[in-house]
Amino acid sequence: MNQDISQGQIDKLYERLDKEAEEGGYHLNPDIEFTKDLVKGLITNENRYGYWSCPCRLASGNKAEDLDIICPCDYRDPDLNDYDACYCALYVSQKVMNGEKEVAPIPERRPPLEERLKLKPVPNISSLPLPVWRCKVCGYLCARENPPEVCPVCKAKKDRFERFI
């Protein structure tokens, strides 16, 4: 099924994610003709497989198994701590935004569809292999490194969380 996709199409998604980016604590590439031909990626993506897969990354068309590169992937928060943009550089760090650093390839950390697919059993809570952050603000929790930038919540800053686990 091919469908033409207008420039009003990419236009007004383009708006709609950068509003939320922003909102979110988060910025969309400001390469604005690179960024909106991702834009263009997710649409055509959406229009074939009914979801916003990521417009750099193969996808299967099987939601269950795509549901970790559905944008914003689950990789993005990763990849912006440790390379300042996401794996298709559709989000961006502030210092990218603010030119300090220029965006550069970014190796893929998605692990194989077998890794991928393999039954996990619940952890024991007191052996996660990340610390767990709590918002003081609104409760949100996040099993990362370190606490985000902005939370997606409540859009408190970083040192508003505290360790809670």
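Positions refer to the first chain, counted from 1. In this text, the rigid core denotes the largest set of C-alpha atoms whose superposition between the two forms falls within 1.5 Å. From a predicted model like this one, the values you see are computed outputs, not experimental measurements. What changes on going to the form predicted in complex with its partner chain:
For Asn146, a C-alpha deviation of 2 angstroms or more is recorded between the two forms after rigid-core alignment. Once you line up the core between the two forms, the Cα of Lys12 stays within less than 2 Å of where it was. A movement of the C-alpha atom of Ala21 falling short of 2 angstroms is seen between the two forms when the two forms are aligned on their rigid core.
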Given for the second form:
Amino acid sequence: MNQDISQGQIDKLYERLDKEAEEGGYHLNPDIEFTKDLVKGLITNENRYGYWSCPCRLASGNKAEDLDIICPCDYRDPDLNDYDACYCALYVSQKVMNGEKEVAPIPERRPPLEERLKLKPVPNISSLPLPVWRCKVCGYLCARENPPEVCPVCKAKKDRFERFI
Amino acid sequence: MKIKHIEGEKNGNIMMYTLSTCVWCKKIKKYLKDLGVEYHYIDVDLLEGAEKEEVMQQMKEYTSEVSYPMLVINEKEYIIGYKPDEIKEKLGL
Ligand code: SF4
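Output block for the form predicted in complex with its partner chain, input the form predicted on its own:
The next block holds the full complex; its first chain is the one shown before.
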């Protein structure tokens, strides 16, 4: 199944992700071989699960349970901030791009399943006329009845939004 | 179970839990191969159902914070992540 992925497919997705990353102020790992291997992992997971589950984490196969690890995952930005790379090292910081920092493996930030289940959504304690939604991928906030179909900043889908206030 | 065996010099019992899509896992497989030690590995993402559960349970016996790659030496010590120096040290190489 995953043997069927062609180099052309990998290159195409790589180009697209690279373009989107640069437009959004992010950077793909400049180690092209490494990065294309991860892109292949994303395509494999797309074929296998129907979504871009993180190549370096074990997917459950249940989308609701895996939402936080659909690439770009909820943990990318904090990891870029703290370690200059995301968990897989698909995305890296400007420092890495400048050659001031080397990419190295980093600890897993995603809490184990039991703890994730305990994280309850914030109760509605606000008297604002509209709820405020937060994109869990990039932090974009908007006040409207429902979250947008697609995050206007990072293009994450609607299901990646949480109610913030 | 789909445990793969890579031949090499015997240096304790090395078992690795990996994902077929993870590039750090790929690096660690290559690293061990280059070291020339014998090891076993299993790509957990290629398992399904009861078998997957069983392997995940096995991993959890070492730590509740399971992630990949996880290398277990002699069913006792474990190393999570691609850490060549630590692997060498623990294997006494
Ligand atoms: S951003 Fe990095 S760590 Fe997160 S899902 Fe994508 S590849 Fe994995």
